[in-house]
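Only one chain is shown below, in structure tokens, and it's the form predicted on its own.
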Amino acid sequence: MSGSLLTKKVTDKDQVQGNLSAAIELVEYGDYQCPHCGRAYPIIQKIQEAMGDKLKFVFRNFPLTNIHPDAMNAAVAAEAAGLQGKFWEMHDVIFEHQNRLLEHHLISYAEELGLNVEQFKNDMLSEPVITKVEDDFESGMRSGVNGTPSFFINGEKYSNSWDYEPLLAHLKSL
């Protein structure tokens, strides 16, 4: 452990899954752009799966737009379609299509899930959308996010592996 803890508690402007009264808390700093993240959307899903409810599952948005160009529009169009119950359902399809997420794309996910298209363009542009993604982000830089993926669990920043062995057996271990 390095010894980093997350400064931000969860609250209900995050991104949750899970049983939100579980013991164990795993909070996921992540870029939709960012082929590690692209590799750790499974194992997750399969963490989530294996702990059932004694997990909860938090997504925060770190994109690394310096070199991930369209991270930021994915997290927004992640956080819009949050805004009509689809957070998940567009989450799980920007990183499985994870090379395709320009503006016309990110539109016909929308599409896809059945969002209203124009209620998710204007809220891509909102003021409140894209001060949640950048929110996420600060609150990444104060609980020393440094790269993506990164995991804090319960609180205290995960530095070992994240591959699927490591991570549930030191779940379980909790």
Given for the second form:
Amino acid sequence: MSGSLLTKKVTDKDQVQGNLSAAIELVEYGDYQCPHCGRAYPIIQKIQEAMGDKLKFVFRNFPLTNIHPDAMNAAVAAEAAGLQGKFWEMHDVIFEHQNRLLEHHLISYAEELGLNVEQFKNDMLSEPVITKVEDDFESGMRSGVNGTPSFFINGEKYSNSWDYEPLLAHLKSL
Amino acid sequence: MLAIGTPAPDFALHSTPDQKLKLSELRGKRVILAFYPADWSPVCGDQMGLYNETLRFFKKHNAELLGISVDSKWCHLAFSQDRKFHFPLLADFEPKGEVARLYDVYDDKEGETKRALYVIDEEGIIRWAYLSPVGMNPGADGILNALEELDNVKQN
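Show the same protein again, this time as the form predicted together with the partner chain rather than the form predicted on its own.
Below: every chain and molecule of the assembly, starting with the one above.
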């Protein structure tokens, strides 16, 4: 509903980028196959650049599996890469190749990133990785995520435009 | 909107081109009525798309979801097939918006139903109601909170 709050606080289980103790925390609930999230991806990178160490960015998974059949696999792939310390590298590659998210594509990205591919394939099927994605979805749902991408800033749902200028202006005003 | 604690008015609407669904047939289950303005909303994971993903959480609370708009049964069929919905869309098509009027959620100016949610319990009593700003997808959190509250009431 409107005015929703993030029901699950950011913890060390989350995928976090930037300054961990920054005063401003931006959480995205996203779907790797969603074109709007694809459009948000470079905007967020520019925002991170502009905000520098004033910003902590967190990505949580919200795959809409019925309309985006590859979204779940892509989410699991990014989390599996995370187990080898390359979550953000995989996250970036996926958003840069949104039309190529079949399993063999994901495996080829793992190869390109220099991951242990056998380990990566096993991790993609492992319970902790799948549970992480499902827990992200559930926490988003309970926090009022109503589509992707959805953003929370310092724990509050941000419902205004996430285009570069309005989002940056808002973050700078905090 | 209709008052909490009052019986949900019964109705029968087309859920497929050759089938009608009667609300009272679902007695014994909880029912979520999701009135929405129109099929084919453009946003990723618009309201019905989101509920398609959260359906399994609703089912855990013994709740069935029914989407309702004034679109025709054929329009619903195409929309539903396109989005792979696993729940029925009801056509409040003729007389147009009759059920929405019955539930006090018809928008006369637009000729569409408002964006509104009702949660009905196993006995057919309205237990939760929410009218959303029309341009705002209300998400699933309000419904889940309402269903959890019903679970708590039942236990006590």
